[in-house]
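So this first bit is one chain, no partners, the form predicted on its own, shown in structure tokens.
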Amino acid sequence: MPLPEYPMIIGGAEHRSDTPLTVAVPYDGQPFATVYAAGQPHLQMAVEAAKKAAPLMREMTRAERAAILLRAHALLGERRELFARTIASESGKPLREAHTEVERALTTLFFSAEEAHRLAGEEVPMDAAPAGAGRMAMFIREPLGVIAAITPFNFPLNLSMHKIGPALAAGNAVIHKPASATPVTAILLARLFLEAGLPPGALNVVTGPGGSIGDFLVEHPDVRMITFTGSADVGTRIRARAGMKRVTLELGNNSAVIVCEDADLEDAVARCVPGAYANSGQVCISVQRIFVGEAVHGEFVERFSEAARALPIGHPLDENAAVTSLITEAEAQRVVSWIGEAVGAGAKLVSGGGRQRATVQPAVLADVPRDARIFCQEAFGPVAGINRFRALDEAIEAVNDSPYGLQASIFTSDIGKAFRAARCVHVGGFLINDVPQLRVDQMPYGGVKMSGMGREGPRYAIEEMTEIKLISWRVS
């Protein structure tokens, strides 16, 4: 029986092209479906497509604008089953977390639109300066035109959405890469606006390999911005190609928590196992540090280590599992790896960490040295390092020992020690007893340092998304 075939969305229409490309199941190599690799006359066409409909994006009003928003919130909402199982099979998400994707992608998509009836400029205080005498002014925000958004696979419609709502909301057209091992949703997200009435050519889906269609995207002069979400290599590359053009990029991180003595043991267990290992640790911020204070230090770790024993592993699909797959099996060979490497300088590997195919079971390490790979870089799989600390500075220092900056946190019941290392710890985001692995939709997202530059969030990413026009008038 033939697959399901998800052609690419270009100015409305479906576009095929003589590279098919196979969409597989991560957990088990299923053939999942069938998309197509752009080749330069598709990004040609999707440029000139979005310019055609960036005029009519920006004429638009704010009204019309949400309500072609809110009817597509209202189609996601009635295909929620089709978009989780879809999410779950081609990345390998568990399929409850699939179904709260879903949902996080509707709240995404509901600000979106309420975003886009808020946007506004403000007045500008001419007269406060001597010049200014006998004059008004204000400023307005304007769209930028065309976008182009390229999205990661470890949240293929959230992270999405988080780039095309605000950049429709705002008047803008879009030129969406999705993730090669993730298209499917992409375009069946490109499908579901044009049902909503969006004009043909304000989203348009371009599949197939990141780097050639990406430098494309970049390097195009009819493109003002880029907003990317991945790996801080591709984003330094992206950074030093794109000149002049607006750049968003959200990019790496190797999540901290400090679990100070007097904290909730109990409920600081119960949120950073999850904080770990959800998505197999596919997230951005998941928690992958910890410091413990040394007195806690052995308990914490006993208590960790079996709560993450007792996650059950199994098929996407399966309702029950809470731990699948990575995404290949070579960056299943890759954590286990690294895994052993810190294991060989000292670390001690107190569970998990085996490997069938592309699943990895959850894996605790303790006492892990510092410049360990699995430690001090983006891990990006499965896996918690538990060390100890002494005084608080110390764990201030040691996590922001990092050249990323992205989220941390703190549990503890002193709000004196809460606060200070809310001062001192330089990330985007600290959140105090609570992981650093929590995005609220509508909140400022985004990092310092290496992870990245920007912020997302509805009403943030359209800042990022628009420019400032100032109308200034003689009034006497």
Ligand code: NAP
The other form holds:
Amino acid sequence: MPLPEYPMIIGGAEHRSDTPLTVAVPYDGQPFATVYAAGQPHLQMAVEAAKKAAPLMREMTRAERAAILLRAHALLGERRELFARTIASESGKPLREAHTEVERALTTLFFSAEEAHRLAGEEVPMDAAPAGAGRMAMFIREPLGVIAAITPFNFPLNLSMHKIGPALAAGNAVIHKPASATPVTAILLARLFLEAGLPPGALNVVTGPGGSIGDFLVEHPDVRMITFTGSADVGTRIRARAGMKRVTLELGNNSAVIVCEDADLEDAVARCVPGAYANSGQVCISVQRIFVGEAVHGEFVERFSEAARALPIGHPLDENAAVTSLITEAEAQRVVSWIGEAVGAGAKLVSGGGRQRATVQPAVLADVPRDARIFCQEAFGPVAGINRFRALDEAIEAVNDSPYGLQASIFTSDIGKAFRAARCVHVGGFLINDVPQLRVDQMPYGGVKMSGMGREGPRYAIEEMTEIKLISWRVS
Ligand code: NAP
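Could I have the structure of this protein in the form predicted together with the named molecule, to go alongside the form predicted on its own above?
To see the whole picture, the full complex is given below, headed by that same chain.
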């Protein structure tokens, strides 16, 4: 039986190319859809379509933009099951996590609609300076025009929504390039927005290999902004090629947690285990490095590994599976080889770490050398390394010993320790008595150092996706 086809969406119409691509379930390699690789003519067509739609988006009232987003919200609510099953199939994440992603995407879309209503500038107090006397001024926020959104495979719906929702709310047109592994969710989403009344061309989806499509969009003079979520390597390349364009980069991390001796250990374990192994650790804020107070290190390792061993492994569409596969077998091989390298350098493999095809058993390492790649680089797999510390400042120094700085956290019952760590850890977000993997979709979210630049969360993304124009008038 032929596979269902998902042509690109450009200018509101479906487009195929001469190069079909098969999308498969990463867990078992089962093909489930056909998409098409965009050639240069498709990319040029997408830019033209977005340029044509941009003035329509800009001229719409806030109420009209919000109404489209709310209609899309209602349609997504009706299609929860379709989206969850599509996400689970193409990204390979467990179905129950795919359902959570759909609920989060609904929240992101709802907050984007609210921000469309709220979008405003402010009065500028001109006469606070002598040169401003007799003048009144305000600034308004104007859309940029055409925005390219490039997204990763690990949250194909919600991370796309974090770009598309705010961009449309602010009156922009979008060209979306989803990850090659997960294009179907993006195409379903574009169809849904068209049904919700979005003008054709206001959201275009081009599929195919990131290198050539990415370079075209990043360098095209009519694309005003690149909003990118993905690896630090690709983000660095985009930043280098983008020239004067606006760029938002949401990149990787090797997230750290400090567990103090005065923490509620049961609670810390209960949060750190899903924090480390959800989506097989393929989450940019996955718990990767855990620093535990010396006196409770042994007990923490024991409780943590017991809980990790109990996680059911299975097919992404199996309702009970908590751990499924990585996105490719090559990624699983990389993770296992990094575990082996750490063990060779003196780390203790407490449990897990076996591999079958693209699936890696949740791995627990203890006393990991700081320069082992599984610790000092982004692991992006189901692995947690649990080290020990004596003094809080030693733990803070270890957390900061990273090229990344997205989110980190501490578990403690001492408010003084919590706020000392919050002030001294160099990250974009710091969580107290939670895991760094916590993201609530309206909060300002983004990293420092190699974790990127700019913030997401609809309100903050809109600030990045608009430009300020000052209007001053002489009143006397
Ligand atoms: P990736 O390999 O960097 O790919 C991300 C996107 O960039 C894909 O659509 C990819 O297309 C495209 N791309 C590839 N080469 C490109 C180029 N030269 N120019 C422009 N775009 C290009 O990342 P991934 O493996 O999909 O996702 C995992 C990474 O994303 C991890 O590092 C993770 O930490 C990060 N991430 C960060 C956040 C955050 O919010 N900070 C959230 C989720 C994930 P192809 O798929 O066709 O190659």
